[in-house]
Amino acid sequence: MIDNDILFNIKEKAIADKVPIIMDDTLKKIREILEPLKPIKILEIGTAVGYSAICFSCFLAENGKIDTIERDEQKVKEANNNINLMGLKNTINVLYGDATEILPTLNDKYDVVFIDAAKGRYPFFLEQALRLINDNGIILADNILYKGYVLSDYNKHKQRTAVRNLREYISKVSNNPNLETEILDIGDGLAISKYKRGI
């Protein structure tokens, strides 16, 4: 059972401490399309301080564990530290490097593939994600519409190759046959996209 208070605590935490964590609305959305799924494996792809892979792990089935990944040596150890305090260390498993370096080297199969990481990275992250994904499986993209940028005219030279990027990851999501994909205008913009092999 999840504690809330301590959730809480890491979520006001995170927030103080200015790390970007899930926001609620897209939680809430996850939760209705991962509780009916109860998926026994989860990949996520960006852990920040372990708060949204805590925060799944009540939407795992039984004996259910999550792989995390994340390349920032302090947030690994205070994601850690999160997990070991809400008693999840037998179920959240972070792995501590780049992603575009750890992802190639797994070869589980998982129902749910959540991806909160670098934007310029997106579509190498998809790429991974159809590699490691389950038939009926199901690949979440956060912060997809990037503070508007992604749908807009933007082209500032500081945020292009994010937007650039980003903007391949939706067309690419779209135009796989094998994917079912809708793109919400919830939080940061959440991009849901659910894996049917050869349809």
Given for the second form:
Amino acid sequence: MIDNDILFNIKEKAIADKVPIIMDDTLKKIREILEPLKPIKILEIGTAVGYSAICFSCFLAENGKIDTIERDEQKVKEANNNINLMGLKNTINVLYGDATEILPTLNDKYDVVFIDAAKGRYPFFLEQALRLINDNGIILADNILYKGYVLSDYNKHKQRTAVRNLREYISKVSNNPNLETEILDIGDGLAISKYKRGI
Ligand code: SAH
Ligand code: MG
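Could I have the structure of this protein in the form predicted together with S-adenosyl-L-homocysteine (SAH), to go alongside the form predicted on its own above?
Next comes the full complex, this chain leading.
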């Protein structure tokens, strides 16, 4: 793991600004999965200030790359600034725009797709991830248990759409014969789906 003052400051500032960066437990689990895999290409949906992408960069194979999508202009600026400070501008490419519009335009294949943006769009993000994932790739979805709402009988007020769509995501990954899925109760919930064509 990168352990330096610049990354420490990026993390502290994100926490102070209430940016929902990846939780330590979740990052530790992803590290266990990705370090041995040495992905060549990672796609992230939801950059925020670049914290998770910067952390994932050290799991990449040599010359590996990360594409990451963010729709908030201020966040894109801060992410690019952080990526430059870390000396990673040739490794992490921030795509500015709404992922629902950008994803259908992508044609590269990825070894890992990390979904960490609008919860109401997780089923759509999954559909796109399945189109873009390499055989033996891994699709990860953060915040899949959303404060415990998803597996409870929660059915109230304004988070209802998010909860319904997260449940739909779980149902889709669980029923897809090409995916082997685990839902882990760490951090805010992490779905890990291994993709194997034609299992
Ligand atoms: N992955 C980051 C945290 C991402 S927070 C980390 O762990 O460090 C979620 C981000 O997704 C927010 O910055 C939000 O602006 C962005 N987002 C939400 N919906 C989006 C969409 N449809 N397209 C692109 N970005 C989106
Ligand atoms: Mg998250």
